[in-house]
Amino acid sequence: MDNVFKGRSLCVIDDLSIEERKYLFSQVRRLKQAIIHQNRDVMDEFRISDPDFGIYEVFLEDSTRTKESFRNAASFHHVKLTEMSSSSSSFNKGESYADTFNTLTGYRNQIFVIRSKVEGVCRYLEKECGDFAVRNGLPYKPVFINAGDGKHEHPTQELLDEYSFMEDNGFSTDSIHLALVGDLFHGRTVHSKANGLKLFSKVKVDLIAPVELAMPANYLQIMKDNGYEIRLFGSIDEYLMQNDIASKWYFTRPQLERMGERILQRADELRACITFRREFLDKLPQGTIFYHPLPRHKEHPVIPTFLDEMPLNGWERQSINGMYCRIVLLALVAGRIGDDFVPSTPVEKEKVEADYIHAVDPSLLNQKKSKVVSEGVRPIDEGLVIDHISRGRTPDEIRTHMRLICKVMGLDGLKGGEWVSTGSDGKTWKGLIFRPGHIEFDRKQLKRLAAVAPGCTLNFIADGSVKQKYRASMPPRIYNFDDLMCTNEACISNSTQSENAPAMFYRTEESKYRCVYCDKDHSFNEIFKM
């Protein structure tokens, strides 16, 4: 059987099913083990040892441990490490992170190790890169390990952390409760303990942070569709004055300077409600413990020094289990071990879309031209009429939807025109467009209303009745648009990226489209450019 971790990049924690992960700390457990009693034997079975095979190191953003474990990490492995300076890196010159990494990759390189301010930078290059591979005959496919990127997550350090709450929860999986406290907003970290929270089956997270700094909507969503239990406070005085203390806390460094002016003159009283005091300490409950992604900042330290000698610290230990997990991960993607596993459930091919275009039967068209159009329209003999259009909604709202799907559609300039009526109930506001002659749509227009405007109706008349009607629902997934785009400016499928990265949606149980890039939500109304 192939080694089913073998080329696999690493973009978002999620890349790695709970099983796969539960074998790779195994092997880190196994691993510990034998550098700590420097058993050889058992290292020389996760080294690559292969001079030739080549890992570049990628930092465009400043990083000292994830850098120098990935370092360490290579090193142990007796490997080529090839590290890119971002002061004098060809980005500088306005190259593209496509036109790079197809030349790293033609030299040679097969892992890449990537920190990034842009978010969705691996994904991205894992796809580009995998082509460039495939188009020039090279015999590897381009590994990309997402070492932090943006806001977005920091898979590398999940693995790291939950490693450390397994080893804390004497390797069990069975349940944690644990306490997220600091920047949630910006905290990366923190945002890829949304998915990977799952490795343990039962859940539960409190959020610690003021509401500047609080956890966004969409990695909330994510764990509350994960089935966690979530409780929000805004402070760790407020956290503390009810009983149910978690026995484990994860700090984040509140990371202000990115928040304006206004943020910053209140810095003292945001830090405040997020810093552990001494008078907390009898609060806490018997054998918590408290991790911290590092570094701290030093005059304003959310775990303060005091604290470094006592049984609470965890953060010490979490540090060192970073290279052991870095090891493992690049000895697994590299093909050296792995050969071993086996999943108990085979892994899921992509699964065939939904329809999302329900056509009606012809024979069930008997409506007469009177049916498909709203009170103060004229009836047409010849044309589409788009029915339905943001039902529920307020008239300002179903205008400015009617603009877009008429721009989105193609239908600007055409006669015809656009009516907001109520249905049948005389009380509920919809949408209605109407555009006389001879208009058809393909499978790809089709596609395009369905995502623009799903939930409306589309009829066809000729003849002065309907000969064609469709009803449309949001379609599972949305690509291959060039006016598609990610309103988050750090996505590396934003136009401010200027890397052309095309923009991909997928459905979310939420009916919100999710950037596969950098994860964040938009409705169905927000992903064509205006």
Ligand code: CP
The other form holds:
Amino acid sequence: MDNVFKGRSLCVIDDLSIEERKYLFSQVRRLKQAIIHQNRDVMDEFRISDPDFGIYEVFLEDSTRTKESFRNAASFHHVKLTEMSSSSSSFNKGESYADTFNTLTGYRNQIFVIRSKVEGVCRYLEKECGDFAVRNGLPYKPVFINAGDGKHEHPTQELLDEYSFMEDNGFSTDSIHLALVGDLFHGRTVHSKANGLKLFSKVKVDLIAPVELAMPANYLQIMKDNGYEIRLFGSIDEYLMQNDIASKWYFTRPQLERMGERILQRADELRACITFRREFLDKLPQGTIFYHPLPRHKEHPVIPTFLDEMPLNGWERQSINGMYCRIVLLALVAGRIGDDFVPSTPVEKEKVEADYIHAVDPSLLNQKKSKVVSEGVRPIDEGLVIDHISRGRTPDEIRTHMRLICKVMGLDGLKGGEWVSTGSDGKTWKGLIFRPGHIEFDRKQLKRLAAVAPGCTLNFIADGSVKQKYRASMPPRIYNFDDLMCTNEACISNSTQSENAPAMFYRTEESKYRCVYCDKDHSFNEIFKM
Ligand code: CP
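Following the display of the form predicted on its own, present the structure of the form predicted together with ligand CP.
Next comes the full complex, and the chain you just saw is listed first.
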């Protein structure tokens, strides 16, 4: 059996399955004990010990803990560590991420640890630089470790957070009741909790933040999909007015400077909602532990320093655990350890795409010929009719949607028209696009139509009757089209980044399109460039 960890990237926490994370944590526990007791034999089991093994740290945003713990982890491993100086690199001459990291991959660097404002950069480079390595016959596949990407995720922080929670749970993963307090809007460490907390069988999360700093809807949805019990509170004061109080609190630093003048004017008020005060102490359950990914602001710490000496201080041990977790992660993806791990479920093969375009039984066609077109539209002898567009929306919304469909499907230059009418109930609005003449759609075009107009029907008409009819539903994945774009400007695939990363989306349970790079959810009419 191959080592399933070797050569794997960690772009989001879900890149490691629950059982893989449990295995990782069992190794962290062994290593931590070995280092504390200086058991060199066990420590050596983890070491990569290869001076030619290249690890590259590229921090395009400031960092103390993540950068330094990885640096110390690399030193533990006795490997070649390089830190890229972004201020003097060719990034400043407009070089792309792909060209930069392809170059570094070619110099025998196997693991990249990247912190960037650009979301999804590791996911993109995993593919780009993997292809580069194959093209150039390199004997390794480069690994990308996300050390924090914009507001998206911070998966290695999530590893050390989960390990710290487990330590305080007697290493049980049966359940957790966690309060997340602070800037849940910008905080990538709390965004990683949306999937990270799946480690625990039963999860109750209390989200404590004023609306201006509330958890973004897509992460809230992920938490709901994962079956967590979720409660929302606007402030610590409000939270402590009820009796079901978590014994684990995870604080994050408010990043109000990112939110413009209007919010900055209310900074004191917002900070007060999420800052712990001495008078709250009596309300905490016995044995409460506080955590914080750090740094905390020296003037406005949400965990004030008077708490440092108290038993509820979990953030210092949490920070120390960062180095142990990162040593083990490097050992795993380098293939130094992990040979003995056997997944209980086979690694999922790529799913066959469920069909998104369904041909209607030809015997059912033309039973009511007049239904091919709606009121006011003259029947056509030959052509296509896209019907049932945006059924149930307002006429304005339907017209806007039809403009998008015409653009995406290349129908603008053809004769024909668009029509808004009510359906058979005389109340519900729907749209219809007709184009006379001989028109064919290939498979790729059918997929575009299904993506941009799910729920529509497509009728091909010849000799005055419907020859083929299809019903469209949202494709499970949409990619490989030049005019797709994630609307998140911080995403690597957004055109403002100029990285030419191809946009890709997968369908969620709520019929949204989630970006594969930054996890932003889109409705079907948002993913094509207008
Ligand atoms: N927790 C964390 O990411 O800290 P740094 O920004 O100092 O790396």
